[in-house]
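The chain that follows stands alone, in the form predicted on its own, written as structure tokens.
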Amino acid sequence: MSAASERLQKALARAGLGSRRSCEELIEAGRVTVDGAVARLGRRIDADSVVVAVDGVVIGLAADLVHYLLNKPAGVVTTADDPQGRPIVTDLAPGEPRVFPVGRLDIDTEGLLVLTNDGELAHRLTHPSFGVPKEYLAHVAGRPSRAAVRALRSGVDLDDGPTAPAKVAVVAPGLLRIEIHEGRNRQVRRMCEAVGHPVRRLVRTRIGPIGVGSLRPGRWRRLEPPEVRSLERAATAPGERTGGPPPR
């Protein structure tokens, strides 16, 4: 059976939205759209060429999509190729199918990185209009004062403009938990330096709803379908969401 002859409910079930029957119920309830139009039960689709959404959340349905979570160690470059021959993040994950890093962590920054061949989700996770939060632990020089923390929370002036307000908590002296959703180049490092506390070590601990858990530095794991669905929901602009409970 070709991809073009696949029934919509089968594609949804394959992507982890539930059993075939529960996916049929989603369609019957009018909660599924194909290219913006409400789908009807029995619709056949080419999963590689249509945009399918459940309750306004775009769902990746292509059969060859893979989503990996990597705990990047320091000294590895966030790219799929490096002319200087340095270690790259794609060397730490399976070689086939070919995947690309979502966003960028500088060579000295550690922590969570998504690797995928899902271009739509990658775009949504990185574009600032979708506002997907990323959380970091920043070990900084000195002990940030209350004024410095307030400045980070309010937004600081950088050479490319003021930052949006960040969520900041003091975990321990010299250790900050910082959540941002903009993703500018070396943003957390530049923010901390702007308030007088340069970063000594930086670790990304969470992307949207996905945390580091027990994943060790240098290791990867495949994201489970419910985790992919949670990232898709996190990467949905408020105006795109419609009623109904979230897809499973």
Second form
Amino acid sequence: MSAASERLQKALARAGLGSRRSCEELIEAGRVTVDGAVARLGRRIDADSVVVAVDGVVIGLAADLVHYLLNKPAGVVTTADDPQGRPIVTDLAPGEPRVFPVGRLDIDTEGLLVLTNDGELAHRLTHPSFGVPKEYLAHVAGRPSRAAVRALRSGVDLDDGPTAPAKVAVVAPGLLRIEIHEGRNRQVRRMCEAVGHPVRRLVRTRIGPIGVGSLRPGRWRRLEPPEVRSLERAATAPGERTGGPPPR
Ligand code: URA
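Given the form predicted on its own above, what does the protein look like in the form predicted together with ligand URA?
So here's everything in the complex, that chain up top.
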């Protein structure tokens, strides 16, 4: 059967929204839209070409979408193609289907990176208007004073403008946990430098609801459908959400 004749509840179930029956219930309750219009039960879709949302959260339904979580080691470039021939992140995950990194970690930054061929989710995870929080552990030079931590929290002046308020916790002397949701170039390094504590080592430990868990540096794993759904929810702007309980 071609993707063009797939039943909506089948595509939703394949994407991990629940059993076919519970996906039928979502449709019957009017919680599912196709290209912005509330879907009726029995609707068939081409999952590659329509935008489907549940409670306003856009759901990736194309059959060949893959989502990997990589724990990037230092020394690897965040790109799918490096003309200089350096090690690249896409070499650390399966090559087929082709995936690309979502956002960028500096070559020396370690930690979580999503690799996917899901352009819609990639856009939402990186665009500042969706505000998906990313958490870092920053090993910095010296011991930041309370005033320095306060400045990091409230926003520091960078050459491309002040930073938005951030969550900052002192984990140990010289070790900060920093959560930001802007994702400007080298932002954490520049913030720490601006308050007089250059970063010595930087590790991204969380992207929205997804933490590093037991994934070792240099290793990847597939994101489970419920994890992809949780990323989609995290990457939904408040104005896009509609009523009803969140999708499973
Ligand atoms: N902030 C940085 O400074 N570098 C990164 O790689 C990510 C966030």
